[in-house]
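Shown next as structure tokens: one chain only, the form predicted on its own.
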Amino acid sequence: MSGFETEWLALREPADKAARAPALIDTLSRYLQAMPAPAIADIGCGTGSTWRSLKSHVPEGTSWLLLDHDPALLEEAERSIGNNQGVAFRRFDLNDLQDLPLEGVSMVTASALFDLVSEDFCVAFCDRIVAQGCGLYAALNYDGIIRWSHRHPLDDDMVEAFNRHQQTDKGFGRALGPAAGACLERLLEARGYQVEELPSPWRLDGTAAVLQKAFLSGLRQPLREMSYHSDAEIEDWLAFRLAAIAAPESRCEVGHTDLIALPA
């Protein structure tokens, strides 16, 4: 699973890097700049690309602490960003979150991680930054949007079966899947937080081919858990789909959301 899941995260790093929503790295530039000693804890780091994407935008010198439960992801993360000075890396099993290192925190980031977890997992995880003083940056929530220009008339059906199996547990408990974003800014500003949040999605073309056919092929055993289909039409279904990432001016959207959350 973990080889797999790093050639995943590889495919999908540049589409991820290009949906960040740019206002938001800005914010938390600025946020950080006017730290001291600016320090971010990058949970669920798998293999750094939230590092990769931000190390432009943040202060030299701005320390890191790169987390992930699992050590082969770790090592593709220690691997691939070499002897950075001001980078450090930590096996964590996020489901101990009073544990979660956040002394002298200035920021925790996150990528494509809260649609995974349940709301009982952020209400605790919001208590601890907000105990700590941190602010949050979670990017790449999946919104539950999903489009194609080349309709196809099952489409809405397989988004449907798509986002209730986000929606099963992922490990955290029942999954916040396309609900995470909302969830996060009404846990947050309830507790003081100013929160922004503003869409990222993936807009892929042909460009994108290997990335699309990947996705494509992630929600076949979803679909088959979830959708009241038969397994001839999810296979009819996505045999169209992938038909259709080689037609003119085809399209796809996969929905995300930005936030960052700063203390009042």
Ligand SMILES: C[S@@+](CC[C@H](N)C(=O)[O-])C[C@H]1O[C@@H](n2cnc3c(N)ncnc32)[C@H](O)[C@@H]1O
Contents of the next structure:
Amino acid sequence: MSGFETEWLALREPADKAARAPALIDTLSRYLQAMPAPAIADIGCGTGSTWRSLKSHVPEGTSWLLLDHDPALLEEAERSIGNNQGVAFRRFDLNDLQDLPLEGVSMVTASALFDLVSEDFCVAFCDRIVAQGCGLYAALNYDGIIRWSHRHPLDDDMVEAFNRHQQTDKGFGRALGPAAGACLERLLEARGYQVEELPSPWRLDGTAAVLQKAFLSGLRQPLREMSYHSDAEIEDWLAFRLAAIAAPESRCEVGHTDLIALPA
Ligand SMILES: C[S@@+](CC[C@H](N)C(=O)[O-])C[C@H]1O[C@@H](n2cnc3c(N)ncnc32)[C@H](O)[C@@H]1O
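Can you switch from the form predicted on its own and show the form predicted in complex with the named molecule instead?
Below is the whole assembly, all chains and molecules, this chain first.
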């Protein structure tokens, strides 16, 4: 139901990689170093972006299980990662949370996933990982902030409409959208975990023009559904934003947060 495309995930992967908070990757790395048999379950793995970003930071011999409900993305993950020893793939719908295979898992990882899920999902998920004593590394949770260096009077209205769309059902009930990071932090701290959260915004300039264009094009439908502005105003705003990508010193920031939560 989430309908992510391989091309979109490939386009965003370099920006995601650059945005990940290095301090939290260090914490993840140190935590796994202390494990006798480190094992990671990457949920909502897409084509394997998290594995590619973290593989050189985890101890040699770490086993990985990559899970996604989308067979096309999983197939691409398997094709691109190949038969790297220690990496397994499984088609899995996260709505079947009670069956999430966490036996022996030291750390659950996820990227660009938790803004899609509901608060009820988060509660049930946190209960499951706490019961198993697994850590959580959840990166690139959209936080609702989008800023452009070259301003347009409708920027705030459009971001506000997009953020309301981010809270519509993405397959798990009403999505947390920009509230995902804070929700995970609250739930895991309440369960006795040590939680650290850091900003991980995309900071995009003209060299990321293709990503910026795709991102803006992806706003069209959500804005048509949620904005109080007319389709013509939305098109004018998009045309301004697209043209501004090539303007001198043009910058766009899309806010995310990364979070790591470890059993105390
Ligand atoms: C924004 S993509 C992120 C993919 C990958 N983690 C990355 O960073 O490139 C969200 C991922 O969650 C997966 N997903 C969405 N709903 C899911 C569900 N119910 N069960 C399992 N995976 C799901 C999608 O198929 C997609 O791969």
